[in-house]
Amino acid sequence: MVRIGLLGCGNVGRIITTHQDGFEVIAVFDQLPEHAESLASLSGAKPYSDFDQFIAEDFDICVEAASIAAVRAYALTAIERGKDMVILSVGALADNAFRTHLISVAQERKRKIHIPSGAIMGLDNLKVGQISQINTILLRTTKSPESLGMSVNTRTLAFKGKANECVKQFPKNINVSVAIALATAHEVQVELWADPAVDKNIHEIFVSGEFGEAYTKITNLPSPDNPATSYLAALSVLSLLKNIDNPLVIGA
């Protein structure tokens, strides 16, 4: 049983501790004792306000379900304390010096950062721009304008642009462009619409090269109980942990 030690007691941290299959949580940690405790008491696992202490606990896997402050803050010393991460957050890997130093300590260490899909679908088959050349990738992505902090009366191109530019803007909404980027090995284009008329949040991807053409379409719902974070975000993590240390691999 892969042990777990879970950095975020957020939304997503509560579906990860509920929904345990083929893992166990057996520590959680989070800057505000109350979070952690009530995590805690729903899991059996110990609550932990002091990052220190949770991290010297005998888990194998850190996952990150809290925030890009949170992975620039913890992933470099969970990695040096000999724990492999799993980060949501991946937007934190934008920092192209912060990514570089990061996977050089893993390589030293010989621990393993794992990416979930998040928001998205087919993060696997896109690991194919490493080896074949691609030529374009967009992500368009519409939200509703109150989760951008706008107000609009239609459909408003708010950001257009590479990826790197649009975390200046909209650093809550870089996670998917960053995944989709260190996937293919390739920049990516981002199309951010704030659209009144949606409630969900869409991702359109589009990818031209040497395979041919893809196009993909997710409508996330919210999470149960956060409407602000993606179920399907939670749910990619909970099948990673699922799979990690399944002999049959499915996929890129």
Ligand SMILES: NC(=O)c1ccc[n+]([C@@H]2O[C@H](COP(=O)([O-])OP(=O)(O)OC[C@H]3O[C@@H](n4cnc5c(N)ncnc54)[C@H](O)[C@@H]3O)[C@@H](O)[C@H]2O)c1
Given for the second form:
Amino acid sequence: MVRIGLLGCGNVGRIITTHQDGFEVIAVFDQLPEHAESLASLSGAKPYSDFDQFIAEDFDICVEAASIAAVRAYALTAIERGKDMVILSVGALADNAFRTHLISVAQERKRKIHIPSGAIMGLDNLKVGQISQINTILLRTTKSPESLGMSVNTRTLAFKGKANECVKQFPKNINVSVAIALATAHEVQVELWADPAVDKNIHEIFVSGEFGEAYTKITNLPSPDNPATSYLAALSVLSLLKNIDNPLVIGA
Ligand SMILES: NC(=O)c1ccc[n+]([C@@H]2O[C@H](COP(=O)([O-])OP(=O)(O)OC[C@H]3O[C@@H](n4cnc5c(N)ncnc54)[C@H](O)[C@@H]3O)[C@@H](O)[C@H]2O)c1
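May I ask for the structure of the form predicted in complex with the ligand now, the form predicted alone having been displayed?
Starting with the chain above, the whole complex follows.
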């Protein structure tokens, strides 16, 4: 059984600890001790509010479901302490210097960094961009105005441009575009729409290249327990963990 240490005990962390299938959460860490204690009481894992004590626990994989800041603060130490990482706040890897260093240390220590597909589908196939030409790649995200901190009455283009510019204005909306950029090894054009007619997060991905053309549309339902979290993001971590030791590797 794969042993997990959970970094971040919020909405996704709660789904992970309450759906342990093929893995066991043995330690949980959060900057808010009450969050760690709440998940510990649900799961039997040991709660930590001190990262050094948490990372000294005997687990194989540190699963991050916290924040970009948490990845920057802790991922390197986790790898140096011999843990593999699952990083959900993949926006942290937009920083070239940070990402390159993290990967080189993981390589040295023979550790893995897993990026779940998060709030989209088809991330695995986008890796064809690493070995064949991609001509265009556009991520069009549509959210309710409130979730973008906006107040508009009609569908409004909130941002159009490169992903690394989007992060400056809408830092919470960087994860999906960074995951696509890393998968394709290609710069991603981003459109972010605020639409008062939608109450769900919608991601549309348009790709064309040597392989042909693809269009994917993902309408994210909120998690049954917490409307703030796209259920698919939590499910993507659960399915990654369930398959992590499986000899049959599908679509990776
Ligand atoms: N890749 C994707 O497509 C995708 C999809 C959904 C969510 N996410 C990301 O996953 C992360 C978790 O999402 P969530 O809905 O569970 O968030 P959440 O706000 O419900 O929970 C985050 C938890 O992490 C803790 N935390 C935050 N920063 C920390 C730090 N520096 N040190 C220790 N603890 C810290 C918070 O106290 C909180 O308990 C977020 O960063 C979110 O952006 C990514």
